[in-house]
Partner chain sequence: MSSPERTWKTIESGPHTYQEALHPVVRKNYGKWKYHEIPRPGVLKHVAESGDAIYTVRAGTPRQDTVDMVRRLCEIADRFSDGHLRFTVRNNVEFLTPNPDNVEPMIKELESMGFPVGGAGNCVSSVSHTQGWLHCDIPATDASGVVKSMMDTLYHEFKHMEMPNKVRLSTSCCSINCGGQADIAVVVKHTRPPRINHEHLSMVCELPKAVARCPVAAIRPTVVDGKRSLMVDEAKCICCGACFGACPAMEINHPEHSKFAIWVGGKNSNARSKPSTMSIVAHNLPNNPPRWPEVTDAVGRILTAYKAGGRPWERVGEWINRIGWKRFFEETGLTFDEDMIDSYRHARTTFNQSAHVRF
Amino acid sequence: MEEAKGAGSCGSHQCGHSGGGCGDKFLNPTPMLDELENGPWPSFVGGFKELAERTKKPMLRGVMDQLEYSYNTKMGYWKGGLVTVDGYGAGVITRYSMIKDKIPEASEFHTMRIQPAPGLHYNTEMLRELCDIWEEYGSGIITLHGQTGDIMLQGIEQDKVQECFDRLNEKGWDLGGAGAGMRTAVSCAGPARCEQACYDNLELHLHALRHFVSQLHRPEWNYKIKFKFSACPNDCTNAIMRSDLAVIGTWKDAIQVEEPAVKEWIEKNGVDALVNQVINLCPTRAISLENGGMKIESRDCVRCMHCLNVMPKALSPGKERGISLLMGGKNTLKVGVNMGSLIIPFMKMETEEDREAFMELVEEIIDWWDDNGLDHERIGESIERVGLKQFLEGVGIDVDINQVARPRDNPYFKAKY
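Could you show the structure of that chain by itself, in the form predicted alone?
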């Protein structure tokens, strides 16, 4: 194995300098990483260098030396372990170096997952406090936001984790989820900013967080499970692709049409634009041209949101609003990528009683999965393994025609005698 340079030497730069860095520079030469700064796109390497030269944190120099070494040897050198704070069983992602004897400055580089508020609402005072605390105890590197939905505070040593968490907790921050339990939920801006919102996803997100806070901090299930709350079918949180429980705002009646606004849109853009940009792009041909205007056949509408996005002043979601629950979305692991399957076509979500009923349903679903799922198996994989029919029977949900993903190849069936 090639001998690692850095963290006390000048790497490949032959200047005879024996301390960390070279000359007046804090960092060691990293020619492989430097290549990533070429080209028109921003590079994380430039950000790392700026932060390291400004803060003079040896951890940052060590991590860049180790990454340079990894690029040269084409191997990764991080391993896991266990780092926690008092009373918690999750929330810190451990990173121990396997070559700390070669690069001691990179011996530890743990990540703290910090849970954001629903809809990612912050004020500047909160963010300044977060940055100041993190730069005091950790590397100063922050990711807003990781694919988990958390604020990722990347780079801290084990003996500083508890004190850092205590300071953050005093300011109102809490750790996010990790391990085989409830993970940090994600929600879009919802009714706080969006006119398309069909339910208060921020309120339901907060309700779910409070309900499952113990399972979030102390994992107890077969594997992880994630909520994402999108307030309308635009699904700005990418819930259907990336969450086990995708809660999507929807409506039950017809799209609301403001005829004067439709005429204004046609006068501005023309009938050809209406046909080419709206009618012809409806996936189910639910819209037709009628008397120079538009007619929507509600029974054919699949809530794709295209027409509402093109004509937001003229069209809006129906008046009878609520949620749809889709389950099983995930990225590659055992059975490849899955999108969520529709389980609950429509459910009202207006009152505290509605939210409690939803939580009871989710509890029933998780109990079934905890009893029937295999170790390290996502809930969508469990449903695919045993069959949707067995799952619906197990949790007491009635079969609905809207749950059918595709028709059977065989049109015949046998009735029970």
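Let's compare: the form predicted alone is above, so bring in the form predicted together with its partner chain.
FYI, this one's just the chain on its own, none of its partners or other molecules.
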């Protein structure tokens, strides 16, 4: 790589770790990054600079210099390695600089993945404890949150990782997942603040991730596996596309209708809106106009959530609530986008026994994948390669018409005879 114009006339190799910076500034010039301080949206560059000028941590000056260098050369300069804490095989993402000869101050900049509470709920005491420990041992940069759902504490040196972890662990924080094992999960706000929640996803999230805590810290499967818990089919956690095990809330009986609120909605919005925005947009034409009001044919409803979203005061999910389990969601590499598909249409999820039955099922599923999956193969890819029928047989799940969009369109199979 050619020498970049980068770190400016006052580069870190000249004045970086002297502690003096350039002139009376602690930081070296970063003209490219400075462009990202303009404009109305909150700027991460402004935040980093403020933190660096206050704490005077050389690591922050180094990482700003390296980022500025990347903006000039249009290349990244981090490589992985192996850093963990006692007894764990995952959770710290190792980053060594490939240009430490140029910019030595950020030669190590590891990330600690921390599992937040389900639903990303916090109180200020929890967050302040986290910030205080992180400022003492690390850079003070935090991502809230990583795409898998972790709190990402970014920028720590190897010799401080264990002590930092111990201090965090004393306060109830534990590392998140990495590598070929169970990963940190994500939940939506759930029953804490949503009238559409069809099960207690926060409780199931806590229960499931504790159940697999050993496999999260010591990865030993073919590849990663992710849970996401969405409490209704609006799927605010994007479970269907970005989790191997998408646990999505649903209900079995009829939508609950509060007639006075329906009337109030129609009076306010008009019959045109009822027809154009509710009835016509029902994907299965389950709703019809009747005497100026709406009538829902429950047998035709697929629980898509649209009418409930438009009329939250008038319509609610039914009373018989539970979960659907969809499996196999992942992004493009390498087979193309794989959307999760329905495996278990409905399971109750109210009691401790319900949660235990669910965990037994997931154990069976993962055992099957452990036996049948290939190296670096997500469970959805294994199911596609081996066959959905074979997967269902292997795990002992009943065949259900809801598992397919339609029956097969070719005759190429060996029938029982």
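Numbering follows the first chain given and starts at 1. For the two forms, the rigid core is made up of the largest set of C-alpha atoms that agree within 1.5 Å on superposition. Owing to the predicted nature of the structure, the values given are computational and were not obtained by experimental measurement.
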Checklist entry - Core-aligned, does Lys74 move its Cα 2 Å or more between the two forms? => result yes
